[in-house]
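Take a look at this one chain, the form predicted on its own, written out in structure tokens.
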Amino acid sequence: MLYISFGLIFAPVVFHYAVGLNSVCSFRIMALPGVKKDGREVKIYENADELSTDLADYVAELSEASVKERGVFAVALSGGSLISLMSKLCEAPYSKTVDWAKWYIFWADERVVAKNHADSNYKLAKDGLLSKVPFVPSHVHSINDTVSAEKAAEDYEFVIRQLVRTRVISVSDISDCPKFDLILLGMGPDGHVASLFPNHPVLEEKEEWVTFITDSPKPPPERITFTLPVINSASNVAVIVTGSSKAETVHLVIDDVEPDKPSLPAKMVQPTKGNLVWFLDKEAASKLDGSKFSQ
């Protein structure tokens, strides 16, 4: 058994290493008593086909445990490449095997532009999952894009306050914020994830479950996001990166690096009590510290 250090927590490791085309690396940062009540895992895999088939199994499996535990399913999505690496579960065996009626879906960024436009993240999604499974049209829950950003994200958190009254939401235990089943995330080459870019001040909202921008420093201006007590009350949160022009930025993230800088917005996604596991393929792993993946 290894250590590994995460900034100020040092949690014993368990590595695994499968050899062959379909190999599979990963390590399990576990709970050490009083300085983190759930595990982080981080999963590297030879290439992003093989990364998005243990992503629909990871995520198949949350829905099951989910509808039987709840009789739902609340998932938030993000954009980017996120949407074409789910696309396994538009397949089978998930396409037939999902209880797609159960899920309730959410956005945990989106750009305000119009639901038809190129950069609609409810577009993304839809083109690439939703008009290929069963869902439940009334249980997609996409922003009014007819109104300002500010109006925007007002709107949004009044329909999750609502969702979470009725318990379509959980709620957690600890603070009054949404705790969805699973929020999906990606970084960018940066480290932003949804809507939270570094040296904002949104990365400081704490009240609010949903706030705005009109300033994004990538295009367009104008976003809805979720707040980071929003992230990190969500039972299971998940953040896929692949490519080399992210590797720099998930060494930074993952080995720690320079603790005592601004954190990064990937950095400060920590699930208070839930589960945080990183999907990466080898070419955004690349730089992460080695002597950390050896017995």
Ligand SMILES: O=C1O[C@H](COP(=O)(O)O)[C@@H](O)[C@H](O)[C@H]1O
Given for the second form:
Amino acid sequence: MLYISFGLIFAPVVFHYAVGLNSVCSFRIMALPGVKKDGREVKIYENADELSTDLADYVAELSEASVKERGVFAVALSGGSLISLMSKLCEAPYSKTVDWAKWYIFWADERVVAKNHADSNYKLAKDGLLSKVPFVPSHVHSINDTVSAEKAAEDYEFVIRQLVRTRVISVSDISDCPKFDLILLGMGPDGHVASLFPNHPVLEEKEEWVTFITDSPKPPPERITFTLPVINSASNVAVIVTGSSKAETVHLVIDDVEPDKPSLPAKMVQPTKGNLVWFLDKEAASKLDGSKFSQ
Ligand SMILES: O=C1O[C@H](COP(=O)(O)O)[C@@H](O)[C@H](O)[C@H]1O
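Would you mind generating the form predicted together with the named molecule now that we have the form predicted on its own?
What follows is the whole complex; the chain from before opens it.
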């Protein structure tokens, strides 16, 4: 099996670097990105399949740790390419070893369409994930799809507030925000995460946990989304990005190009106390500074 993976942990004083190669690997790492100051981890895989395998492992490990510590695992999904990249979680050994009954599922963003609509993030997850392993139906918290975007956001925040009250979702010790055990994000080529789009006023939202937009530049226009304070209060945030169409944006975000320019939403994902891991395939990572692959 062709395999290359390297993990880079960026921290003010610690620089950890590991390379895993097997005998038939055909890629070489020519240089390394420099030390960063924000404590994030960047993992780069030879292809989406390798990424998917490690992502399943990462999620399963967090689930086990959270269930052990809190008795539950509160995880927020996104839509888009993420769900197919999570498919290995529904296969052996995880299908049998993960304690699915302890999972509480939420969406970091949702399109305000019917649950059976092709654009629904819920439908995507139901078809690709929820229908394949034994989740408890009452633990799956999707939006109210029969009301306006504004009301759907309000209702969703209310549901989350109830679950924070009963500690199904933890609470941040530095803000009153919910502290999800894991928030899984994708990133669009424009740098959007969840339904937080570049230059949109909701990037400034500090009070609401869940907000809405009716002018999404990517269809459909009406969406609800977690706000940045909620994303940045999570215990763990993973941003999963594949494909060359996102390489330039990955470079702008991870290499912190033009730090003075208005931030891309993905760049604003900086958990205050939690862990941030970027999962990239080599196409998405191809424009990172100092990270070059050759055949
Ligand atoms: O519209 C959305 O797009 C992003 C990115 O999707 P991807 O297919 O490019 O990975 C996704 O994370 C978000 O949940 C979704 O609503």
